[in-house]
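Taking the form predicted on its own, here's one chain by itself in structure tokens.
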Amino acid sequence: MNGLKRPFALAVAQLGPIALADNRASVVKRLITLLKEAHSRGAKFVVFPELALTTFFPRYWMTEDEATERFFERGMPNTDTKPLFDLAAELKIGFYLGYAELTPDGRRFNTSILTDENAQIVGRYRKIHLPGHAHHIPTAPFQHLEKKFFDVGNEGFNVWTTQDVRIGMCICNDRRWAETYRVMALQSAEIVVLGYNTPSMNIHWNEPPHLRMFHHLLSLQGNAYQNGVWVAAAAKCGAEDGFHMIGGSAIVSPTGEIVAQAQSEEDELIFANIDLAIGESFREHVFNFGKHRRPEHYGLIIERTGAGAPLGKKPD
């Protein structure tokens, strides 16, 4: 749009179902297969899903100790994931990877990491907008226990410069919240990458299933446009031991257009040689924050958590 292109070869690696009985090593082999395909297409960066190493375990009622023992990672990379890191370093491909993190002091987070082209971890994000519940709902077809198994992220929404690109991270439900993208856009983010595991059924209210995919894509497209950023979203999807999650992995332009989208609910790689200059054009000519924003009028965004009384009064 401005005549000076800034190409960046970006891939999204969708994962099909991971069964409760699958081990880490078998999943990492699938990630490696997708990484090799990304390399064959010339990708410089790959986005893997949220909680990419295990089934989506918050659907199961269990104690925190049991979940910690079975599903959380005490370090990254570790014995199971080292082959992925080694191959990424060999192929010179950076990546985003989501997993359940156990900190040295015993805290549990839904976490993603960002690596450079040498597979060195350069950024970490801990999920902030945790959906679901913490109590047992025995009448539900499955649980959504992120509030039971994870602490709220404590490191904010940050942006890192790697491979000459400014990249921000979020996870799953974060993608639905406008503040997520705006905070990163105010740090001059060029790409927002994220993974998700989204059930097809909403157990908390009678949401028509078709809206799950519609709102997923709407969130990516609207926020990409309103912040002048590329958005790359990777699903873990399909029926995990009978529990279905949506696919729809996508790469979205700052124009709001979907430039690549997964067609299956299996392991699938999508790719686009994106032009970062498109975002520059929108940030200069449409959403020029420095020229047009009026933060003195946005106070309620940080002063209130929930909706309250209107502030309007009769004009003088």
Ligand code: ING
Second form
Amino acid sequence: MNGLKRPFALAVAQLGPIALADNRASVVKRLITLLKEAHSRGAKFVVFPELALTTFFPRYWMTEDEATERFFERGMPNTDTKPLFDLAAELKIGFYLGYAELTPDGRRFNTSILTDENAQIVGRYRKIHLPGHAHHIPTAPFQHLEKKFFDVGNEGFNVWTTQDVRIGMCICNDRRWAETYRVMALQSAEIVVLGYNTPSMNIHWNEPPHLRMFHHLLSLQGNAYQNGVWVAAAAKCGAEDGFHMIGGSAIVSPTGEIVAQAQSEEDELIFANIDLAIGESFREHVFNFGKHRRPEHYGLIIERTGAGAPLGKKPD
Ligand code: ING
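Okay, that is the form predicted on its own; can I get the form predicted in complex with the named molecule now?
Below, the chain from earlier opens the complete complex, with every other chain and molecule after it.
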């Protein structure tokens, strides 16, 4: 691509609703259709959503055992997902895929993996910021039980080099927290990829619905700019058995500008030939961490979990 100094053909594959009744094989067929379209656009990497193989089951009250039985994967790739991995290897396209992970020793994570162009898993991320609640809220129209069904991720925020690009991963609610991107930008990330399932309704107060999309995009744009990284986010969206989730899948530049955004709440591929050199400029001339950051003044970020008393230091 003329004019782009360091081009990278990046796609985001948005998924429309997955119903409770949809089996994994039918979902994988949809992922394969999106992967083929990504290939037709010349993509080298595709971002799929969070929990991309099933409906967003944390909206339903059930026991951990029932959730594990119905919605968790015991290995990756597995019988259902092998066709996706095989085609990706054939087409030489790497991807991010979110799913519910059951470990051999019985731990449960909201997980994503990163594959190289041969569909080899080079990275794994386990969701750290788990939103919602663990108890049942019978008066709510739906639940948000990620704190019940998932353990907090135990592998931190990492960055991997694949296809000569440094890519970091996170999942959904992580995208709202500045620390997520900063820890990856301190590892010299060039792209942060993520999937999400974001209900358009707030069960805690009557938040105007337009704010869901505004805060989603604000989180991507602000953090992309403040860390000099590209951000690519894939929604699973639309009404799943009547429960609506926002779309707004997007590719965001280190300038903070949206360069591609989904137009529907269905299966939809968005694509951009991104220029990784844009991130280099901002990391060199604006967010040059080595030149400008002063960690000796940032201690509270590590020392405190919740907000505490003002320090009120007296001027000497
Ligand atoms: N979903 C939502 C998200 O962070 C949420 C939950 C929405 C929390 C809005 C706070 C505000 O996008 C997931 N799966 O994290």
